[in-house]
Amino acid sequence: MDEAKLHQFVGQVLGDLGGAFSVPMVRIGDRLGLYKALNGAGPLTVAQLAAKAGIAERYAREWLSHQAASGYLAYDPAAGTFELPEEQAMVLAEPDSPVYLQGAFDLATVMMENQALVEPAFRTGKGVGWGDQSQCLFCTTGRFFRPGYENNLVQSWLPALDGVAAKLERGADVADVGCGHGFSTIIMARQFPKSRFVGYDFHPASVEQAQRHAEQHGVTANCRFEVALAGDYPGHDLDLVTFFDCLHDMGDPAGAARHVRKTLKPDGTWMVVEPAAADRLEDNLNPVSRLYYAASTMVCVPTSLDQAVGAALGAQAGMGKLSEAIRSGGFASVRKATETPFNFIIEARP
């Protein structure tokens, strides 16, 4: 045994455990408004934060100490003050930041709660229904993906599709399938008031929440939500169909592709947004794929296996498997229109 390698690995695991132990600490900081209180406030003492956030000073001291030990806050030992640096604020305290990751800490909690459901499925090979999983899953999934949609969807993803943005400006008919809480649908409806958007999801509670979001954002004139499956949602002669981070969760992605093809106009477009991944495991051994494989094991694969066909593509399917599923639906042209470190944006045309 190489003791140097052993100590290196122990150090790695200690770092992982530190991250795991930090999940409730970060969520408390978010839920109690501690990051919000620190954001832009400059250096604060324990007493100052406790007073500003309305929390007990003893808990404030322990929480701040943990955050400093984690590198989430800067600590000045001479003054005894804590400060949220601008860079950390982008990740922890700015909801519209492109690198806001509070939703990921919520998803980590969901995966812990899902363990009791998924662990038995390892032996049986059966799935776990989306609606049967942790009840925090639906809101946290939307919260996790929303910053990426808010910062990329209308700015770069839609413009990367051939002629789609112009159609939306003039007025187009759009189905957003697997819309969840409707963030993607609402962002598009807000940007393109002349177009008509319908969000579909098979989870009724999510559809109800999406409709409430549409009312809150004032887009009900050109945006509505309905319960429907990806393989039988209504509609025809659509200019655009969108699937945001959901094709790999579906039991029958090839069947969904066939239905999309039937509902599109001859010159219509299908936009598929999927987690970024290479086709080979050895090319996915990186921090982003590490997160996606965990989410895939605890959420995505069980969800797909619970449905008819149960293709279980997983959250790291890669362009090869995704293109195969899309082409099987009758799409002649499939290309990666653009990408981010977290997502592929795929354009499919008949």
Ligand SMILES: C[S@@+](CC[C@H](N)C(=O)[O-])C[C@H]1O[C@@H](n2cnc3c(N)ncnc32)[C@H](O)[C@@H]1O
The other form holds:
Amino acid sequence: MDEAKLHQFVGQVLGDLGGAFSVPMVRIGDRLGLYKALNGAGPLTVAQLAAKAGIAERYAREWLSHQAASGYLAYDPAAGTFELPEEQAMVLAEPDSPVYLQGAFDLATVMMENQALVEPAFRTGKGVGWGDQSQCLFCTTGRFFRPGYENNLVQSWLPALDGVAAKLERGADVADVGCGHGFSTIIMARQFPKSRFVGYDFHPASVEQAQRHAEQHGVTANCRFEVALAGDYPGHDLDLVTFFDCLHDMGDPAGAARHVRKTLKPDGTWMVVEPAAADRLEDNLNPVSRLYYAASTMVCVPTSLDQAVGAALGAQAGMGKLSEAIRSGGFASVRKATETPFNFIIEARP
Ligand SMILES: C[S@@+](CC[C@H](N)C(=O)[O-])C[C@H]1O[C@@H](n2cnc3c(N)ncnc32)[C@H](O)[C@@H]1O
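The structure above corresponds to the form predicted alone; please give the structure of the form predicted in complex with the named molecule next.
Then the entire complex follows, led off by the chain already shown.
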């Protein structure tokens, strides 16, 4: 036994546990508006934050102390004040920032709640239906992915696809499949008013929510939502079909690929956004893949296993397996058009 290695590993696990213990703390800070109250306010005492956020002072003191010990707030012992640094604010307090991660803390809660459903499935090998999982999974997923879509979709992902942005400007027909709460669909509909967008998802409650979002964002003139499976959504002669972070969740990705091919025009494009991953596990031993493998075990694999075929590609499938599924639908050209540290943006053409 190497004592130095033991100390190092205990240190690592303590750090991990610090993150795990912080999940309810960060979510309370988010839900009660504590980060919002701190954001841009400069240094605040316990009493000042408590008054500003309308919370009890004793809880405020304990919460602020934890946040200072976490490095989330700067503490000035001489003045007895706490301040949210600008960089921390981007991650914790600014929903439109490209590195806003509050949704990931919500997702951590979902995964803990899902344990009761997924643990028995480890023995049976069966799946757990998307609609049966933790009730905040649906809003959480949307919240987790939205900042990435807001900051990348129109700015860099669509322009990376051959000729697609120009078609959308002129007026194109688009299906956004597995659209969940519809953030991706609405962002595109807002940007391209001459194009027509239909979001499809097999989860009725998500489709209802997406329709409400469309109304709130005033895009109902060129955007609507319907309940449908990826393998048989209506539509034909489409210019663009998009799948955002959902192909690997589907039971039959190859079947979905075949259906996409049927609904596209001969010169149409299928855009598949998937979690970034290398093909081999040994190349995925990093912090981002660590998060994805956990989410994959607790959400994505059970979702796929619950459906017909149950291919269970997992959230770290990599380009090799993804390309295979996409090509099997009759797509001759498959390429990675662009990527971020979290996502691959794949362009497939017949
Ligand atoms: C991880 S969520 C992504 C949602 C959304 N695209 C986003 O990026 O926020 C996966 C979505 O795929 C949907 N889904 C899974 N299997 C499906 C299938 N076979 N047909 C249609 N939708 C499916 C789920 O209901 C869920 O909304």
